[in-house]
Structure formats: C-alpha cells, structure tokens
Amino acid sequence: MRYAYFTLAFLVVLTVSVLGFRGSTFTRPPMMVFPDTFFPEMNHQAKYKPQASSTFFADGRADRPLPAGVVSRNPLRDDDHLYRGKTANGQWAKGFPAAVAVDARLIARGRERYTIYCAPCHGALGDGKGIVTQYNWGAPANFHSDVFRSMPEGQIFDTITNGAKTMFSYGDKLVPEDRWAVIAYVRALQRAQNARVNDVEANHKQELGIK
C-alpha cells in the first residue's frame, strides 16, 4: 500500500510539473548537463536563426542574398532531360536522354534497382501486386494500365524523383542515371506483358516458330 501512495504522489508531482509550465517563458538559459569545459566558448555560440533580424546589416535581415556569380554547391546540371525529365520549354520529355544509352546493361541495372526499391509495392511484374498489398498498404500503381503505358518517360522520372500521392520520393536513393535505368526496365516489363506478334523481329520469328 505504501508503494501505491508513493506512485500516486509521483504522478501528481509529474502532472503538476508538466501542466504548470505549459506556456511559461523561461528567463534563464537551460542547464547544461555536460558543458564543454575545455572550450567554454562553444557552449553558447552566437548565431542567427532563419529569417531573424540583424542590426549589423542595413536592411535589418540576417538572411543574405546570394552574391553575383556564386556557384552552386551541387554540380552544374544543364541537361534538363537528364536531370529533370523535361524539355527546354518545360514539357515532359518523351524518350530517354541522349546521355543515356538504352542497352542490355542499362536494363539489367534497372532490374536490380527496381527489385530493391520498386518491387515491394509495384510487384515483380509491375502489376501493382507487391508484397505490401498483403498488408493493406494502399493500392500501388499498375504499370500495365494505359495511363502508365502512355505516360512520358520524363513524367515517370519526376515521379521517382519527387514522389506522387502516397509514394515517397526516391531522389535520395537513386541517382538520375539509375532512375532512367528503372524506367527502361519498366518499359521492358510493359512490352513483355503487352507484346504482340508484330513486335517480334522478322529474323526471330522463325526461331520462335511464328509464321
């Protein structure tokens, strides 16, 4: 019984402490549990917070505009088709960038990346029947629908880069070249699932027994 009283007292003190300080403004800085005794000046460094004011600059702003001619910390990327999936006039680009060679090696790379990042949702065949559907995690897109078969490659690239609806961005996981590799593999899946006899080249029809 004694422990019950102790527990109740603790909960009361905790509740009063939490609720009592809600909305309060502290006038003293918080206590530092592990202060830097070797370099005490590092404990409280002068800094500006985003969009804070400053009396040092004439306009009163701490945020400063970029100097003329500044170079981005990222490599310069002038190829909109390769890095944004768009044409020079801002439209979704159709086809693959000139810098990307669509060959067996690219498709193999795309298959590897697709299996890691895409198949759990969209399925090994791209039919939207990945393993997540067994746990009621939404309804992933079926790449064999007319919407995605007719979608420009540039728009697919943008979806991989920035995400769409319930799909998160994969721009931090796949470099641009790998995104194009995934798109090439998706196109291969679409052709495989929607192939026609006329799609087979003449020199291969005999091998397959097609007249």
Ligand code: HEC
Second form
Amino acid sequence: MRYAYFTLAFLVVLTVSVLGFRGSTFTRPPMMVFPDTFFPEMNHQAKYKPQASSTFFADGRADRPLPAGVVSRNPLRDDDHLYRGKTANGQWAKGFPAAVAVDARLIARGRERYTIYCAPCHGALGDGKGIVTQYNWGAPANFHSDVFRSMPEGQIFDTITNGAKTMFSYGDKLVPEDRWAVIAYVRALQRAQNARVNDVEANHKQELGIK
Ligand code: HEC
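Pass me the form predicted in complex with the ligand as well; I've looked at the form predicted on its own already.
Complete assembly follows, chain above in first position.
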C-alpha cells in the first residue's frame, strides 16, 4: 500500500513537471545554479529587447536605423539574368549574362564543377549515363537531345538553382557564377557531340578530306 502512495506521488510530480509549464513564458531571469560571484554584474546585464523603446536615443527607438550611405555586405543581386536566369519580363534568358565572360577559364571551371556535381548522374559526356544508372537509379536527362540543345541557358540555370521534376536543386552547392560555368561546359559537351562540318577550321578540312 505504501508503494502505491509513493508511485502516485511520483506520477503527480512527473506530470506537473513535464506538462505543467508547457507553453508558459517566464519574464524573470532563470534560476542560476552557478552565479558569477566574482563579477556579479555579469549575471544580469542591461540590454534592449528587439523593437523596444529607449530613452537614450532622441527618436525613442532601441533599434537603430542604418546610417546614410551604408553598403550591404551581400550583393544586391538585382541582375535577373545573372542570378535568376530570367529576362526583365520574366522569360527564360537566352545566352550568358553580360557579367560572365565565356572563355577557356570559365569552361575549365565548369568542367571541374560538372565532374563533381553533375557527372555522377548525367555522365561525363552528358549522355545521361552516369554511374548511378548502373545501380538502377533514375533516368537522368541526356543533354544530347534537341530539347536540351535548345533549352535556354536561363532554364538550365534555374534547374541547377531549384531543381526540376525529379532532380534535386544544386543551388546550395554552386554559387551563381559556378552555375554559369557548368552551363558553359554543358554547351561545350553538346557541341562536342553535335559537330558540323563547318565547325572544322578551313586549314584542317583538307586533312579530313572535306572539301
Ligand atoms: C543525383 C542525380 C543528378 C545530379 C547529380 C544532377 N542531375 Fe540533373 N537530372 C537528374 C534527373 C533524374 C533528371 C530528370 C528529371 C526528370 O525528368 O524527372 C535531371 C534533369 C536535368 C535537366 C533537365 C530538366 C528538365 O526540365 O527536364 C537539366 C538541365 C539538368 N538535369 C542539369 C543538371 C546539372 C547542370 C547538374 C549539375 C549541377 C545536374 N543536373 C545534376 C539527376 C541529376
């Protein structure tokens, strides 16, 4: 019988301690197990809460407005083409943003990033036959179809940024500049599998027996 009372008392304490204070908010500082006795003033420091009022500043606000001429640490990102792959009227942008120089350096960077982030699925050639397909995983897009040859660069940018259909996004792994580098490399891969006679420079045509 005594144990029954003990158990009941224990259950009451447990219930109250687990459920009794749910949702309560406390305005006073929490109990301190080891208060700072050397610097007691460190225990409870004066502070303003967000959006509180202040008698110190003339405008009565604790939150201070930004000083005039302040410069954001983050880029403004108002270039739609560069950061969203879109034109001013919301269409998929074609071609590369003016701020991105399409040169050998960009393509080399794109090749490196592509090999890390895209090739496991889309394959080193961009033919959709990456290593994952050997494990029966999904059906990554083959970039050598007309759909992807003519897909606007901005839409590929958006696919990398946000993902598309069953493909996850890679926006957290590739900064915008690197996304454009990857796109440049995808274009190079496409070109490599779809070369035309006229892509051969005149002085090499003869070697290949082309008139
Ligand atoms: C984990 C595997 C995987 C990786 C890594 C991957 N993709 Fe994909 N991707 C897919 C799959 C699967 C599809 C087909 C989605 C569908 O049709 O449902 C696809 C589709 C696409 C498409 C076509 C989207 C559409 O609208 O049809 C593009 C473009 C693309 N990927 C680009 C890339 C680029 C660029 C990278 C590297 C940054 C990349 N993917 C990395 C799996 C992947």
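This structure is a prediction, so every number in the text was calculated from the model and none was measured. The term rigid core refers to the most C-alpha atoms you can superpose between the two forms while keeping them within 1.5 Å. Numbering follows the first chain given and starts at 1.
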property	result
After fitting the core, residue 149 CA displacement of 2 Å or more between these two forms	no
